[in-house]
Amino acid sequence: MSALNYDDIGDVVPTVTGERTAAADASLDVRIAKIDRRQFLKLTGLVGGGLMLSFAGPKAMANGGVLQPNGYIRIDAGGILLYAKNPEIGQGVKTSLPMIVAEELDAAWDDVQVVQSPIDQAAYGAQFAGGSMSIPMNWTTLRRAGATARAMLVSAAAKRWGVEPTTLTTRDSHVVHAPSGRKLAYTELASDAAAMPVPAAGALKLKDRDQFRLLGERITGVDNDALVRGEPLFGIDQSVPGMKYAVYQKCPAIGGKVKSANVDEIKAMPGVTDAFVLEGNGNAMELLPGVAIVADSTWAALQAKRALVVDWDETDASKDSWTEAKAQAQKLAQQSGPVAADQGDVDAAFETAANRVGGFYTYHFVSHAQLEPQNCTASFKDGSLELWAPTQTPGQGIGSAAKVVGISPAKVTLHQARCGGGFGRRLYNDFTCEAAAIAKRAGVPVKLQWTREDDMAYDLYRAGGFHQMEGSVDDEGRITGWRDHFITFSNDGRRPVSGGNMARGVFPAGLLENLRIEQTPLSWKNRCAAWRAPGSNVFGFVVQSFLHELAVAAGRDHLEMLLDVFGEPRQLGPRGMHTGRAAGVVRLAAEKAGWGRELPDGRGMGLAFYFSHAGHIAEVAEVSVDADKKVRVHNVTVAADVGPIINLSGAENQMQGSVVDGLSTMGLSVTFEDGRVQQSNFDSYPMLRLPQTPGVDVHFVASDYPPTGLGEPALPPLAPAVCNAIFAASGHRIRTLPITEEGFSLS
């Protein structure tokens, strides 16, 4: 786990190399950055297993009355059951993945019941939610699964009626013989279809996009009714017989160990059944040292935690300081750094430039702040472990928990619970490891519950960073040179932390003749990890804001300059950005927002584009700024080219959610002093409130490219679009996130 940077699974970035990975299907317009086969297997928990999925699952006997040609479909006389394989974290895959199956199956959505599949990677392959990869990784697989069952149903009907299969059609969960007017429901054919041979994948005929009846429609989430009723879907809702409640106190500075604790006093408190020290397993991403408290109720456990007194050994603990890091970065910005990417002759371009611009950009660390605090229920009995966990990576959770308690992964069963938000935080299974270790030591099933303060103090943060930007333009206003000295963070002095590496060809690499990226790491102890649109979420702010700076310096309209940078339509490598698609969404967003129209004083528009997770997204923000530097974002127009839309309702929700999340983060920061996080709850980390949210107008380009995920790509353009609009409205250039650092606030 410690060797795996989850940023590498999540961020799909522009590239001119188009390198291949084990996780990417050859038909996908996507590159999963910097994952080799071994890393991918570690991520998904498939080490020692296989990634190839056999679609022909156990076939029922004809008299069983069940058609179950693969792990995604079960049809019998009672109805049609579809299995959703990946964790649901609010991104809508429990609805959208079965929709893909239902489309090729030609099942009426009202006839379908959807359930969460078991965690069984031998049957389903990789089961995880991250990197906006659920749709692109499963698109072809799920279509074939649905088409397989449809073909078997058609064969069964043809045999029953004594006609050729080519004379039959399917629609709304029925096989139809138009010449005779006969039709049979799938439920009536299930028993016969179960006896049919499973067709080879090459014999299947998948639908063309213009034949879709379900995909692209607005479909409500399959769990929505249950959510409204408050049914126990989430990890925090789980309960098992004989269960106790647990909390776990770790050192406020990462790396600290327990010297002593008043565990005897804690054990004597009302409702407390046990308290003990865990030494940790030496892996900060799995089990940190701490004190566990087990009690009859969450309340009793939390009360005991407040009374806990621990003497910490902080010899090897973090001493991280944001103040010191910023001062060090400002000094380093005046120097050259190690070159990570270099093309053309940047120095010569600067020397001959008509105009040259520079600026120092800063962005702070931020927290994932998912609504549901971390939790996991665990039971260790007779050498086996059972987990009920809201995790984004159940396979990795099984492997890590097994290692912590010293058993084989084969002896671990994990029940996938719905996640109350994730944004990348639940890719990491430290909370499942803690629950497993506590359950084994306590000898009873336990539900481990983190508090909001725990979530803030022991998050795996989005890394902060600093960029000394320099650029030049010629007499015609074209960009001639680009230099970015990126001062990032590193846990080992060599490799940047997750989300802190620009060496992979970040936009505008491949588009400018003269470009140089320098990258200098600062030493850092605290844990950093993937955060919604890792890397892109901050690089988009810097790059797209600085492009606007160059447009202003050149006296050019930002839209015009951005289109000029794209140039002629072309693909930047087999899996990289397509400049024609990029230009298309920029033009569409500008058109829908009314780019160029006259606005009143104190009001402005800002434009930004980014290519992230294989999605081409452009956004235009319209804002006003008053004399007190209060910023009101009135509207954000989003244009996206992400291939065919699966569920229009879910797609719009993801676009709108990314905009709101991105805007919220513009006012947030996590700071460190003496290794400790300075923010503890939402009073010191104030999330965006409903009255501050803008209108979000979403437009999709109809596209025949393979579909991409939508959980992340709309976030990166938001901050630069808003900051560019602030400049248009006020003349002030924002170079720091949060914007409160420059005296502005969201209203």
Given for the second form:
Amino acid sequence: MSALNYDDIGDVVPTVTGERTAAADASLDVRIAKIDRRQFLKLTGLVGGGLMLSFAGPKAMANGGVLQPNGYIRIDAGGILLYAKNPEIGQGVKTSLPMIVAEELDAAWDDVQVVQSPIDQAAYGAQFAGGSMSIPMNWTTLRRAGATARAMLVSAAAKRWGVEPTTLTTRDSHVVHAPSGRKLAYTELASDAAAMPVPAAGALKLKDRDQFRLLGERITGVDNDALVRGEPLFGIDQSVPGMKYAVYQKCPAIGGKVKSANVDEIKAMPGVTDAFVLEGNGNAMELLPGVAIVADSTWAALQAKRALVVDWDETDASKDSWTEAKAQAQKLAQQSGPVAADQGDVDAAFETAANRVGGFYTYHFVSHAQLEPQNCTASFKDGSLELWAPTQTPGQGIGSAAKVVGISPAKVTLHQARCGGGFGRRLYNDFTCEAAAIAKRAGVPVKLQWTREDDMAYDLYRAGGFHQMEGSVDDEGRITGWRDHFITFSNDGRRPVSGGNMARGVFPAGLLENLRIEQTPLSWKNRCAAWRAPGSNVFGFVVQSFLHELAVAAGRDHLEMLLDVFGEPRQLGPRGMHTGRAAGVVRLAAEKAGWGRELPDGRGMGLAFYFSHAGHIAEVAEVSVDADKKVRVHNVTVAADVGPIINLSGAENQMQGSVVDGLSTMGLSVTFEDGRVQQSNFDSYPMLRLPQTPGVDVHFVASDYPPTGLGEPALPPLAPAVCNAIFAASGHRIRTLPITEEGFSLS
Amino acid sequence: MDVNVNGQRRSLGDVDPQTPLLWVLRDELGLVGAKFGCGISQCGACTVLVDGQAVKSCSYPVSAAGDAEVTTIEGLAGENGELSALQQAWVDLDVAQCGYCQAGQIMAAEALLRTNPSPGDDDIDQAMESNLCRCGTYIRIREAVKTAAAKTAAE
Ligand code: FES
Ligand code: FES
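If the one shown is the form predicted alone, what is the structure of the form predicted together with its partner chain?
So here's everything in the complex, that chain up top.
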């Protein structure tokens, strides 16, 4: 396998604790393959999240009629059904994962129907959306799954025709015997194939890359038809009989508890059926204390929430203040901090340097702001819990909800709903825990709905940070020393928050002789966690901007200097980057963008490279800066090496989206005072809109390395590419994100 | 109270007239295509048409609809389920990532094309500016609006 940087997801790789309940599945043994797509979508929409499909398992095989050699494929006379195992959060895996199966199965894509699989660790292993891991973790398994079914279909045809399997080929959902011109559809062979022995994994012949027919094509998302019809795909669209609508108010400063609340008044309000205080379970990632309101409609619940008056006990509540943190960091930056990584002799390098450069970099906290506010539908009945949840970690969702309501995970069924964006926020299941606890206490099924204000106030933020950077070059312009005193945050006063740890080394560690990372954590109460390309999304900005600062100080062209830093093509450690692949994308991006060409005054180009989630990505931004410091990004050229592309349309969409997300985030911040988040909704968190969107040209190297994920790695190079371009255009070095802190804005 | 939605007169019983149209559509009528994103007219996820005009249904009391015709994403396809030019362009260009904003985007585009069948870049910018896409699919949204406009013009 290729080098995967598992550190990128660190603590978020889920341990799956839930088990599927056979009864829940058996209750809806829907013969999907027999019904047409329109009906099918309606049906799955109605029953929730497109999940409640029977995965009948090996027994069905023995009964004949259905070829189902594994959890990914079900073929019978009615059609070919493929199961998508991981949550769909907009990264396109509900389409790309089944494409891998279909490729090796040799099924025509038009013949295939795709449904979300149940949560079943035995059948699927870990099921989650995080760390851009879906493709690399499942690539081989899915190929084998497809090849297994294909081999069984071939065996069945060989037996029926009395010919050697080696004389048969497959194409477009058919087995073909070329010598006799005979041909049979998979659907006609499924019943016979089900009785064939399942071939051993070692006996499977997987395709060579030049035999791919489907992979690398542009395939539109499998849910697109339902999406443009407004069908109920998302968590928020679910409803169950007898369901009420719930909201939950927590303390505006995290850690606060309910002293008292006007629940009796609230209960008397029109449409309100219940209101009560929940104590919380002591785990901030699960159930925080608060007041629940249950009503006949979302609107009634929201009205009641507005009328709610709570007296909070804030003894242990957050006092987090960005202003104070910044002042503290500025002071700490003057000193050295605990050494987290050290190579060579930085101090000696600095002493003998021809030229030294330094700068203080700052980036603010940001919110995930996934467009679908958190929600979860929960039904607690007879000691069992059923959840309809837009979560990135359904396995963990089952485990933590079980804990909160005090039952065994085996008694929890979780239906995967499509997620209206994830970006890391839905790796954490606080909202499913809340829904579970409220449903249990209220004694009715509820749909818990967070408002945007809830989402903004109770996010698990991308942590801010500060870097005192120092570097040196020799008289030939080569980098001789690099020091980064990183002032980060910690929720437990000891370990840095997720995405706030440089100790394990980030680029250019491993490439420079003398480098030292010092790391000082500041205590912080508000929850911080993974945000698209955790760590990389901010380190990319600092490191790639500072490299450019050194190039400028050395009087060298940035492209030439980067290539020099990469040096000879080689793999840097088992999970590290490959300098040859890095150089390849940097050259490609530069060439496609026309690096070095003459530009008018006020216009400039910037380059950046980053390696994360096993992806090598380079970006070149072309920007104008006017006298009012308004920045217009005209175009971004992206070059990516993530191995072969699965779905070209989806891959390109991820690249474009990452550029837009990266640019949007350059104008955003979440700040804290007195423990409270100062932003509340999109009016105070102004994300990028269509008119500010640059052109984005995407180029894939499509190398022969195993394919890796694309949801995250294109984001980190964006901010430094744009900031380097702003420098080229204006001579101003941006060292703070959002750029509005330095008087700049996006136009 | 009653409301006209997608060509049908729907009875709402004793719903609070101040209830935003969005929650009436979603909770009372089971039309969940329009989405909740912000509740304060900032994101456009809840966009529907009222007499052909794009409105943010999260901030539009149901009583304001009166006798007007409300059109939601569920009302765009033809009688036999065939997709409209806009819907088809959205599928063909694979616009969606998470897809959560897209019903609102399509409805904003529908309002635009009803008054301006061949919009230029500036027209699209203006008409679509109030619809956020957190996933950043703006490039394809722009393309899809143009594709649908060109197709309709050709027919
Ligand atoms: S939900 Fe109506 S504009 Fe955002
Ligand atoms: S596609 Fe996700 S918000 Fe637009």
